[in-house]
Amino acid sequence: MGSMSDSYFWPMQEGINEVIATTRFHAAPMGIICRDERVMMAVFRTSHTAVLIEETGMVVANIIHDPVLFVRTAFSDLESAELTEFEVADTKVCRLSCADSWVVYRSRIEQKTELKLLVRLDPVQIILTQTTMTPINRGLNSIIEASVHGTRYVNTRDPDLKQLIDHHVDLVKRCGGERELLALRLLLEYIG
């Protein structure tokens, strides 16, 4: 292993790690921020995720590499069969049934503004099941970026966001595989 920071964040990396967070039976893409030996999330207060974090004090970071799931969870709810409920530290939590790996975090709100919650995450359980190496795919990365912009675009119709989405659409078409192209078609349906 490397430095103190490497072991503190493990299995996440320093910076922002894109995962699908589950809170109860709700799933949504979320960035886990790892900096200065702290693991955090910034969550919009109007989101289901924020409400459920405040209610439960737990969140599961699901590590996956499926672009379709990132798009689906950004814009819609999953079927209950796609989630697995289990108990950790005397608390029921859910994970994605298809997750490569997952980390259960106890969450503590460190700052609350009108727009966001800044949530401290402390690991309670880490399950690493992925047995294959997954190289970086620019198409997957662009799907994630386009989805982030798309969730904001559907509410604002901001032309600057549309321009960013279009940039990532071009990258997905050039760099993505079959799953990324399917995710792209779904994304374009969701954002209209």
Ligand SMILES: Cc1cc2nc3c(=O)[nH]c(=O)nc-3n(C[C@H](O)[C@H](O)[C@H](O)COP(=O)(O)O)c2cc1C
Contents of the next structure:
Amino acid sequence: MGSMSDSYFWPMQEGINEVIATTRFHAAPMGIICRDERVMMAVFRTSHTAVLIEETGMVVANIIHDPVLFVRTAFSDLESAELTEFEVADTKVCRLSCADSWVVYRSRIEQKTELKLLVRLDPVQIILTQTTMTPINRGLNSIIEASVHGTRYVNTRDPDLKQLIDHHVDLVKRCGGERELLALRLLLEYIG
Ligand SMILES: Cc1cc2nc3c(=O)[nH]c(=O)nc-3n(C[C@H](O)[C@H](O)[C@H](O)COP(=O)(O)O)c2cc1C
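Now that we've seen the form predicted alone, could you pull up the form predicted in complex with this ligand?
All chains and molecules follow, beginning with the one already shown.
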């Protein structure tokens, strides 16, 4: 049997990995897409993250499981103490202060459409210190789902999205713990 680090994408996994991406002093949830021996991000050009990736050529993928931070970074800015600056390959980057695992990627724009940047990522630093296992919790998963839909819903008010969000709200109430319930309260405030 191969070791965990045998994967081309390590420490990410094949498919889409939901992380909190930090670019300069900015944080937002983003998907790291791992397929066909390529690590990529597809970033809407309306986001600050897209602008900052173009400016800096670096992005840090913070690997965390806190639902509250996913919601807060999806809809608002963090306090400056919640980000920690450090240097990698003579370049200053930021990570979430509370993250104990992250990957610093150098980014290259592969494609730029009116809507999105398609960004190729190459790891320059991998720090993994998390030692605990995280069992699957459907409440946490549903916070992630509701947040993804919520970031679109705030702009469109699309009733189909609202229905999807409501489904996930029920699941969070049924399966979530204290942190998921706090994240849910914040999410509902942000989306109004
Ligand atoms: C779990 C999750 C994953 C997301 N993945 C992406 C993504 O891959 N690309 C993207 O452009 N937006 C993605 N979003 C939406 C952005 O996080 C959201 O639009 C955010 O407000 C952008 O923030 P910014 O403008 O401050 O960069 C995702 C949201 C969530 C909750």
